[in-house]
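Have a look below at one chain only, the form predicted on its own, in structure tokens format.
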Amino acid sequence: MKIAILGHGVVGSGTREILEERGFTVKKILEKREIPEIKDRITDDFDEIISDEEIKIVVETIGGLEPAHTFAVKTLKAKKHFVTSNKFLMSEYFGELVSLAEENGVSVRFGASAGGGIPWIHNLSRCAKTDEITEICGIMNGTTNYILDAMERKGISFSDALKTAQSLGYAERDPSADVDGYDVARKVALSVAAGFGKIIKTEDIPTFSLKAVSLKDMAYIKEKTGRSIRYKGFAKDLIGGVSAFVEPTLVKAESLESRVSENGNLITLIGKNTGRLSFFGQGAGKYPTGDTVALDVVGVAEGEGFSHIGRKVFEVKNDGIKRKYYIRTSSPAVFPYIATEEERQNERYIFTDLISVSDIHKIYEETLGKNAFIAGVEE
């Protein structure tokens, strides 16, 4: 079974090397640059790949929505399997691509789109074949974990930690997708599809940004609770819907999450039969991510089935999910649910009673303002 790879950047080149080490034939590589070691296989004509009957699997590693979406549609209509590491593509067009795959008797695999180097989606979907997955949660973004870990261990500011993350290649020049939670929201949506068998829209998942976090938050939280801050995504399967959100979270000192350092990820599923299972590893990188992409290729080649899902889009419902929260704000506004409050240097430090996720996000938008920092408190 011969393969084509779209893009030969960090992930594409890592995937190619791993597949070739395992005896797979990468016949064509879509790339505009001249790369001496693979020059005999490079093409800048996608139709050359589509028309090649020997190529049965197309691997997409170029990222973004276009031309990735066009390539995906053409691949599936040509009755070729499609493997991708592109979370943006899959979170936007999941239902369409899965439908096309089933109509044409091929498969879509997206294991590296959430968790990077962790075979998270692979194991989540396998568990879902025999178990009822009820909850998903965890650290799903290496950039934000690096920032929080650096702030906590080295005592540097958010902006300095972000600059270091950018210099190391962990964060983009525009880090909004990471620090505002959109990257995690996409991974939550894809995890929901693989684990719960439901489609939810990424834009329906509320997020609290990490931008307002400061060293004074960390010091106050450590003084009062002994906890650490981690940026986490959450999802819970509900009758007729899904609870899903992304929030900074105060985790206990003895928790696994508190020990995740630098750009690591740790993602957890809770199953009716298996209980709690956690997966730890690198969330990005040439060979870690390339290996997860290659695992999907091997699965297709060996005929391993993937449990695709229905077409219905489910509502995100957070009104029935309640948590306690930590809030730092300079707003004088009065709002309910306060359990304890202290003022230091014209800022209010608040711990709340239980409040629904939907209510706290509404209060944030309508009352607190963007300079407030809010984090959930884990039980």
Second form
Number of protein chains: 2
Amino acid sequence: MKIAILGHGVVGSGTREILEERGFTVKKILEKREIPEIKDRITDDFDEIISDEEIKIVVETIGGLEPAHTFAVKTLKAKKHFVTSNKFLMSEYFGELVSLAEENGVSVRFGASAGGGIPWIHNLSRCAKTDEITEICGIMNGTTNYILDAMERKGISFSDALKTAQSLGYAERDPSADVDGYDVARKVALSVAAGFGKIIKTEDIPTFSLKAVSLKDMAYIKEKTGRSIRYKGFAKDLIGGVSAFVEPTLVKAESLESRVSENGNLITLIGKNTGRLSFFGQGAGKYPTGDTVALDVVGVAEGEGFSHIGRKVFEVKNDGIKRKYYIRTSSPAVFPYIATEEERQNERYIFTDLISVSDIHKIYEETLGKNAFIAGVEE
Amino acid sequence: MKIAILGHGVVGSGTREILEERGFTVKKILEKREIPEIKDRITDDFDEIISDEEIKIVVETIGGLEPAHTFAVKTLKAKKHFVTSNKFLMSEYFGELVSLAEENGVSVRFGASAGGGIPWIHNLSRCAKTDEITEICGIMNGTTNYILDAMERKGISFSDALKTAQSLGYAERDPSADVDGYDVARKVALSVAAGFGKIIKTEDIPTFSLKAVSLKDMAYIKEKTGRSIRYKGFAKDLIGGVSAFVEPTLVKAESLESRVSENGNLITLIGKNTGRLSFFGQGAGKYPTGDTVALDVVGVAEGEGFSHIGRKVFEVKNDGIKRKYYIRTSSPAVFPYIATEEERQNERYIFTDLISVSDIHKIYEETLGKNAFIAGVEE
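Alt. form predicted in complex with a further copy of the same chain, vs. the form predicted on its own above:
So here's everything in the complex, that chain up top.
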């Protein structure tokens, strides 16, 4: 089974090196740049790959929606397996690509699109073969974890921590996908597909941004609760729907999450048989992510089963899920559910009683506004 | 593919329920007791199972060496797949059973024999397909973790914590396999087989017992280092051998291990590509362990590849692995490597400099004797 790789960037080159070390043949690489070490195999013509009968697996590591989507569709229609690390592509076109793969008798694999170097999607899908996965949650974004850890342990500000994350190559120049939670929301949607067998739309998943977090929050929370802040995604399987949301979260000092430092990820599934199962590792990086892509290629080559995949779109329903919240706001707005409130330097520090995820988002949008920092309080 | 289960105890019955819920047929169950709900399928005659052409997979959850070993050999020679949760059997007869399986074109699976409900052996073996696993370590025994956690958080003595563990069904009446480290040593040997592709003998793996640990140690260690004690197994792949040992370990307050409470397990592999990958979950229990066994059955039924398995016996070599140690002893013996020493109530509290694992065992056996408590100090 010969392989083509679309894009020879960080993940693509890592994947190629790992596969070649294990004896796989990467016959063609789609890449516009000139790269001396692979120059005999580079092409900028995708049709050359599609028409090559020897190539049975196409690995896509370009990222973004186009041309990745066009390439994915053409690959599957040409009855070649499609392996990708692209969370944009998969969270947008999950149903279409999975159906196309089925129609054409080939596989779609997206193990590296959530969790990076952690074999998360693989284990979710595997667990679902014998267990009923009821919940998914965790730290799924290394950039925001790096920022929170640096703020907490080094006492530096959000913006300084973000700058360091950018200089280390963790954060993009436009960090909004990370700090506003869209990156985590995409990974939640993909985890839901693999673990619950349901499709949800990323834009239906509400997020509280991390942008408003400050050292004041960390100090107040530490003083009152001894807890740390982590940026977490959540999903719970419901009858006829899925609860899913992304929010800064006050994790207990005795939790595993509180010990996740730097850009580490820690993702958890809860199964009826298995109970709580957590996976810690590198959520990104050339070789960790490349390794996960390479394992998908090996799985396809070995004919590994991967059947438990969502095909139908379900609604995101957060009105039945109740949590307590921490709120820091300068708004004088009055709203129900306040359990404790304290004023410090013209800002209100609030802990709420139990309130549904839907309601807290309503309160945020209707009365508190952008400057408020809101975080869930883990039970 | 019809299935037989040998032994309808805790794990066997859990496995049966899970498999049946997923549509698998458990045709025969080897069991001496009368169990009304399965009475039409119970037999006490193993040959009835072996001679049944419809039964393609035999699941063994009896435990112990005999008759499990005889059953395993007969199963494989009858060209049926063999799935087991039996760490005694697998750590003693690994090479023989794997070779027999190969000769007869069938599989041996032992996923639940280390890690219980954690998909540890599966992921080790899977990771090894694309990565070079260099180290394995972790909390692999729930009983000893329960004891250490109860001592640390509730301030109760070792013997009281052990009694509670026994009353909860975690610890056996004879707890020596747990507290002297043989249980962990067996799991280390099986992890080495799946992760490094090498066989080592359990009796070659040196262990420091947990029995001598006391609240005095916890108080002293907390005061001097802020650390917790966990009981950990270790293995490192070496050229021409394997380093492997089991010892109480001073883990850092910022480590994931320090947050593993109750009878939780947390096991880590380090891969050249993947980096550090940790798995947390339930190391025992009817449904967690039954689920892991059931997943092995599904894997066999789906024809999943599982090739990276040790076949050759390697030596355990610990003379090149250096660590620092904590020692509490009433022995006046003089020995090198002491970094700091303090006397409290006629006992010496010692932290050593770096010393090889072989040398600390020599010092223990030759000069310190049974009453000393020794624990590795993690870097």
